[in-house]
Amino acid sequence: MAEPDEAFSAQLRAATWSDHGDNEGSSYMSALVGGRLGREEYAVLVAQLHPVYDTLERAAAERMAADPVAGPFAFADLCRRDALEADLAFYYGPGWRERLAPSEATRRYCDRLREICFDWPGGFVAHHYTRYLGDLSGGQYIGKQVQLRLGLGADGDGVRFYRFPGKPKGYKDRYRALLDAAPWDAAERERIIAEVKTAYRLNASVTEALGRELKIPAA
């Protein structure tokens, strides 16, 4: 149980830390940031990543951007859909589009978006969260080793998705101070965190789908 006075972020982060470690266990990740996987096999993850993305940051521009509480927190240094089609044309070429084919798990997950981002704010930044936040996080160490395993250049072709136009330290910082001054009460914080907790099973499914398309062993 939360004290009263706990800031919402450290609230928000213990809530759900153990969900959190799902998707970095499965056995796509495992074998992905272990130098297991080539080129190809990562690309099939960006393809899987870019309607997920789309689709969030649509809600955002669509209907989020005028919300004063949700509205700060899709700050446009955080978007990630131009990233990810310029990592998709690298792999792909000029036809990547005709590549994305969501999984079912991928489908899901772009349906609960749907059902819950573009009309309750809380739930927008429940997802909101759970991406960037994870992105600016160990998402940058995946990218470090993708970077590497897959012998990228410094440039940053490939995996821009990971690359921010600022230090992750200070959009953490930022993101983590507009969580605790958002005015929601004791039931919408539970609510929030139950949501973040679905986001989370909903981004491991779509790696564990990739585990067994590509029939990579159990980690």
The other form holds:
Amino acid sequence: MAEPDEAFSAQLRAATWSDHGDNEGSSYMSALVGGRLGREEYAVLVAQLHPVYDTLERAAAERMAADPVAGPFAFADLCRRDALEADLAFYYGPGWRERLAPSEATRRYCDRLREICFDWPGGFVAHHYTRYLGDLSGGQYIGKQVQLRLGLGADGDGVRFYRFPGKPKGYKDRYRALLDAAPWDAAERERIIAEVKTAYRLNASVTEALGRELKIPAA
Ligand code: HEM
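To complete the pair, please output the form predicted in complex with protoporphyrin IX containing FE (HEM); the form predicted alone was given just before.
Next comes the full complex, and the chain you just saw is listed first.
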């Protein structure tokens, strides 16, 4: 049960860290950071992430920007959709939009985002946290591995998704301070924790599906 006097950022991390492991340990992600995938096999992940960020960033712009609690989480520097589009153009060329479609797992993830993130501020933060704090944390390591392992240049082509305008540490400190200051009671904290677990499961399904499609052996 939630301890209301514990910093929420610490509580959230502790309560969901085992769910994080399913993502980190998926065969696809292990193969990616282990240098066993080529550019085409990495590009399919970028293609699946695009609809996810598109939906999250629509929820932010259309509904959550004006919310006093959720609004400050969605600061402009974090937005990833443009970076993903630049990476997609790099891997698939200017006609990338016509060539790509969300997988069934990605469609289910986006359905959940539409159900939760447009009306429930705490639920929006749950999904936002799972992706963006991840991009600022382990995502920075993943980005470096992708650049190195796929032989990409230092100019950022193909890995714009991992590059933020400022230093990740500053954004993470600010993000955790927002989590700690949010006026959520113990029951709302528990609901948010449960939604982060759902978000991790939905993410794991996306990479598990890619692992199956590419016939990557279990990690
Ligand atoms: C190869 C795959 C992955 C690796 C190696 C990895 C690694 C890590 C590491 C080392 C941290 C801790 C960093 C720190 O304490 O500053 C972290 C944090 C995090 N990761 Fe991952 N990660 C991976 C995949 C993912 C995925 C797919 C997601 C999202 C679906 C994700 C979401 C997060 C989140 C939200 C945090 C922040 C937890 C917190 O401090 O509250 N990670 N990751």
